[in-house]
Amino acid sequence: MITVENVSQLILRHRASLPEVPIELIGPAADRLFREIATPIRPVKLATDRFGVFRVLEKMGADVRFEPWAKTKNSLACIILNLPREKARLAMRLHEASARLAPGGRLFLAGANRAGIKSSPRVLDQFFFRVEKRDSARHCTLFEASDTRSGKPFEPNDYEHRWTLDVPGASVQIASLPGVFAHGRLDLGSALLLDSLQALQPSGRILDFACGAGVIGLALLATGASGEVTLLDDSALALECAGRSLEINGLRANRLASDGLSEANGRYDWIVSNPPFHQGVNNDLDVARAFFRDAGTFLAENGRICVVFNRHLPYGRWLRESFNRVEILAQNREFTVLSARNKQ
């Protein structure tokens, strides 16, 4: 049985007061909320940019889309939005939602208190004249907004930030959007990993796991990595950025939406990664644990995995549980870069 998460339970408290019109649920939890609020005259459609959530809801029979933002411009009478983790992403989501609401439409915004929901009225006020707190329960809060402020139409390109990544012998243009890891900058962990990869010169089939905007994979391509590069991420927003970055630089790579390694296929000569350890506002290491456990099954006979991580995380121990040849390539006060090979 799939547990209904706290934010969804708060929304369910107001099921009877939701308008009897079609509803779009954006950024939903992987639970049965959509079933609980649907009626014959109140069908519920869902949209998520998380592939793992998409797969769960799809298997439950939900009418769900996997996309970075709505590709259709149809107007809606009611939208329920789960609070995204990043405030900049919240502004982008609210801009999109307000632009899609029909006259008289209503938006409900729900989220956990520790995720910052209590400060969201300041952002809601940018797009709506009327903002009302509806409820608080289970350490979550629900707001309702209506009467949209007239403004310019939602255009994703307005939120894109381009920056330059300098690597030996090349400069790479990276396109990023709010919500993508290390938005608009090179994070210190990836910088340390890139320094280590420069000496190793990966080639063959290369998998950039949890690629984000594609920084690692694009850097390898720009510096002459030969073979086939695959950029993998759970986030539709990240894969959108990776695609834009590839196009800007005239580079080619595969893009793969995947919950962990669930959609990966074949074997790779190299797997490179700055693995995630956050799910929402929580430190959730399950994705990384599964990655280290399963990565060896996707490596070629002489394949190699190369990862960077915060030194306080247990990733080194997990690597040594799955690989018998693990070496430290670089480390500083914050990060460690490890290389590991298949057990022989």
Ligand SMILES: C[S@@+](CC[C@H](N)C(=O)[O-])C[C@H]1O[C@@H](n2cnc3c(N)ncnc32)[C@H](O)[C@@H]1O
Second form
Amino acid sequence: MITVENVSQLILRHRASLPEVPIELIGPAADRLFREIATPIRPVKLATDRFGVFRVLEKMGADVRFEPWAKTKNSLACIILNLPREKARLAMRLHEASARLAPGGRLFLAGANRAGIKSSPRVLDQFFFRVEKRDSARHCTLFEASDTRSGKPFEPNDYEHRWTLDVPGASVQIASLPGVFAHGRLDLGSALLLDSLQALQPSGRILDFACGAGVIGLALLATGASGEVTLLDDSALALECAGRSLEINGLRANRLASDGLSEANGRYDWIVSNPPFHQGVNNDLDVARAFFRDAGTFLAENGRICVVFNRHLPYGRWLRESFNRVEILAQNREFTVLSARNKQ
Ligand SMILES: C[S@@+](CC[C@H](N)C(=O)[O-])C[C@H]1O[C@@H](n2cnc3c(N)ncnc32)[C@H](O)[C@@H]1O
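Would you mind giving the form predicted together with this ligand, to go alongside the form predicted on its own above?
Below: every chain and molecule of the assembly, starting with the one above.
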């Protein structure tokens, strides 16, 4: 039984007053809201940039797309947007939504109070002349916006920020978009992992698990890793950045949309990762726990896993529960880099 999340319950309270027109639900929770608000003259289409959410909704029979933003231009009369879990992503989402609304179209923005929805009118005002608070319940708030300001057309490239990652012997350009992990910069944990990998020179089949903009996999490729690199992430935005980064540098790798290891197959000689540790405001460690439990089944016989994580996280313990021959490769006040091989 899939529960209806608080933010969806708040939207449901307004089911009767939603316009009887096709609705697009962007960034929805993985629940049955879409079924509850659909009517014969109000079909509901969905779009999400989280692969795990996409799979759940698809299984429920939803008309759902997995994408960082809509690839087709259309005029919509009503959009319901869930506050993106990364704050930095809101302006880009609202810009896109305002550009896709037909004249007279209405946008509803819903989100949890602790995720910062109450400060969203500041951003809504940049794209709409009329912004009203409609409701507040279940620790969530709903805004309605209409009367689009006709500003610059929505062009994702305008949001791209390129930065240079210097690794010994190579320079890599990374394409970053707001909302991607460590937007526009190298995370300090990832930097420590890259330092450690330099001496190890991974080669063969390499999986960069939770790749974000592709920093780790691209650094390995640029410094001559031989073999096949796969960049895996649950986020369509991250995979978009990784794809752009590969293209700018003329490098090749597979990109794999996957919720945890759900879509991984075969065995890897190396699994390298700075694994996820939160979902927006939630410190949700389930993805990492499942990763440490299952990663060994995707390692080749002499395969090796190399991970970096913040020292306050229980990842070292989880790694040791599934692997032996665990080595500390680097450590500083904030981060630990561990390498491990399968139990034999
Ligand atoms: C700590 S970041 C690391 C990003 C990148 N490797 C780097 O070093 O900059 C973790 C990544 O995990 C991804 N992620 C979150 N949940 C995930 C899941 N269920 N499956 C796969 N990746 C996930 C996020 O989208 C994010 O890109």
